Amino acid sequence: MAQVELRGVTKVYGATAAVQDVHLEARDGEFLTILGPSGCGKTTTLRIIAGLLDPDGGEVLLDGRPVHHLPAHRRETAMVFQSYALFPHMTVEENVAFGLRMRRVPEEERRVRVEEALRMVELSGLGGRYPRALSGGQQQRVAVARAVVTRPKVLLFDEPLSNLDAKLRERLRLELRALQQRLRVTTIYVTHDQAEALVLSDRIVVMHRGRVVEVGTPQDVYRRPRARVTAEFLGVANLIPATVAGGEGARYVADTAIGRLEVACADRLAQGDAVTLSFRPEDIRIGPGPVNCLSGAVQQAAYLGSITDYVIRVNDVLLRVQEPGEPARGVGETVSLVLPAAPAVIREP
């Protein structure tokens, strides 16, 4: 196991800073996901960790030892690319063994380790095939086997599931998580897929415009985002500007465009503070309630199988609300809504 740390890492292309003063830490045996939209700097950050790019500033440390001056093959990391980067003229077995040959591992040990790696990713018996004879999911497993066979201290993944169909992505992300837990290898994973990040991660690093904006557990960043961009990017959120009208301790009242709301918040707020309240659609209940009860009109109802996703207008604000099962409210129907008293309270503009 190993610990990876970035201290003030920066990478500039011309007048554009792709990565700006990034500080992050991947702990021993942790599955850390870097999440963000295209162009946020997440892949650049990963390539700097791997040694495929040199930073223009800052340090990369492995187990407390600076490695940013070392070439990729001396960093004890292994990377799985989005395109898998398999050699088409080599068999599965030869692809997996490639890194061991470069390290001059003896032939018998090489054979044992390749068999072990293929068994680990459930590809035993396919060593003689060529990549073109494999499905996308099988090629992805070969790429993983090639990475783990060298027994790296750190595994790096650059959106390895993005080229697969939705059903296969869902299955393989569970397999990846199970494999990582079995190996207990420190893993840094880059994705723009929120569901992948939530399923796979011990912690999530949210990046935006080259900077780290938030780090937390999947529950923290989804339920209690501290930054507006986190709430907006990770799933669906109803973001409502509010002004604190009073209260103390952990209970406050806030004025919003949809009415005055009671808000429970562990942070200390003062009268007049401008905040943003974040409500997840599944946390808003359709029906009467004693507090935070509003009235609105259904604008849209989309049946998604396990849930129905509604758009409901309250005053001039459109709220997303989700209920289990088939649509039970018609477009134009007036309904009562109950908003939870403990939304995420975001204090940044």
The other form holds:
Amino acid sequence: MAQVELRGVTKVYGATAAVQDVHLEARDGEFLTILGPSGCGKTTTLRIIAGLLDPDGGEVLLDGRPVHHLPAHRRETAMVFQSYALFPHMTVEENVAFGLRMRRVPEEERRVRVEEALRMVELSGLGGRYPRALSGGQQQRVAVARAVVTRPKVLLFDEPLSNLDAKLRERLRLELRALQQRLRVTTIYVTHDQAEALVLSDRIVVMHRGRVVEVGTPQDVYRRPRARVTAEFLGVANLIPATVAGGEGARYVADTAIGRLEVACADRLAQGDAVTLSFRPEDIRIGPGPVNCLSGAVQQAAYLGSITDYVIRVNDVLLRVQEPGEPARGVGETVSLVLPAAPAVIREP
Amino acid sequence: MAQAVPARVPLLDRPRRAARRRDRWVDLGLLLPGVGFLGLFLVVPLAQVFLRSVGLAVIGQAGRFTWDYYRQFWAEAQYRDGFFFSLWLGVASTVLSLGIALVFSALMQVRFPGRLLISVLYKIPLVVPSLVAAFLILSLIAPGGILARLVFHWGWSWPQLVYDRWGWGIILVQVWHNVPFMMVIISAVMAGIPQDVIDAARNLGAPPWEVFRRVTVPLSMSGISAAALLVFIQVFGAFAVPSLLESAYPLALPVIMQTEMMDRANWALASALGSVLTIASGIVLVLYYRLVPGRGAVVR
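Alright, leaving the form predicted on its own aside, put up the form predicted in complex with its partner chain.
Full complex below, order starting with the chain above.
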């Protein structure tokens, strides 16, 4: 187990900064996910931690010790690649044993540890096969076994599930979480899949345009995002610009394009403050209510199996609203809506 | 009713059979350029050389089947030594060229300032004819060459690198000429190795030499083996460079062939020597196909 820390890490390609002044910390035994859209710098950050890229500025520390000057082969990290990056000319056993061979682990111990790792990922008996004879899911497991067998201080995952079908991805993400909890190894996981991030992580780092925009627990970043990009990227959010009209304590009134809303907010707001209110579709209720009750017309109703996803026009604003079960409202129907009184309040310039 | 069906079938089959016959002729017509070329320019000359080597189809002589010319090749030291000398030139040039080409191909995968310029410069020997290359090397390493005069100036003696028993001058020219050729092939294969695979090896604790030895080289085997095969066969049958730089004895087999053919008009013996060269190259080719399974399938 180890602590990983990045202090002001920057990586520039020509005139473009892929990663800019990134500060982050993964605590001992923590599962930290770096989440963001393609091109946000998350993989670059991971490769800098692994030593596969040299930062142009800043420091990488492992257990408080600077390691950014060390070559990749001398850092105690192990990475699982998006493409798995298995050695195609080696059998599964040879792939898994590669890291141990490089560390000059005696043959007998090597054999035992390879067997143990393959058993852990439920691939016992497939050690003699070549990667090309394995399915995508099995290859992914070999890549995980190859990484954990070296008992690294830090495990790094670069979108390891993105090449798999949805069902398998769902199963393997749970297995990965269980494996990490069993090994209690500090893990940094990169993904653009918000569901993966929410399921796997102790904490999530949201990156956008090479910068860290927010760090928090899955509940924090989903329920109480502090940045607009976080609210937009994690699931669906109705983002409504608002101006604080008054209020006291933790209760305020805000003027919006859909009318005046009551807003509960722990942060101190002043009259005239411009904020963005973020409402999750599943938090908006269709039906009458005492506060924040609005009227709108159903524009679309999409049945998604477990839920129905509505687009409802309120004044000129389109709101996404989700209800469990089959569609109960028809397109064109006028309905009452109740918005929660405690939305996420985003204060950004 | 039961007889009506077979009676109708031939009527329906007739146009189908005619179409099939027509297709067969079309297929043959399409194959003709390729097969015809191979037949005319490869099979016929090879067959003629072989027939001459066994005493048949010799111009101006009555044909009589015999293995005498092959016996003569094996019995007389000058021919046997010529064969082994050619073999030595082929193996030594291939091994040396391969060693150098491998290291430089791997270096060319690394990004460094001036890489583009070097990638253009190293290909220059490819466009220099081998005879010109021989003259260049000769002027450099011959007993009266630039280097010999330079070291003589300091009171040292220059080793015998041309007209020597082991053909080092020939090997040097072949290496100079073939390293870029090998590099073109091997670099292309190395460039096809996914960067993630190299990075995975580094991440698992492999220092650069181990990455090269355990990942880069095995994954480049398709290119390495193909380049080695082509260079070996080319040097093994080389005439021009050995005839310019070799010693009086032994002579490379193609040089002996030329002497037998042009100076002594011994076409039958020359054909037997040519057949030996061809068979030896064929054996190497078969070994290549047997020893390099898949030839690159692993990279995919």
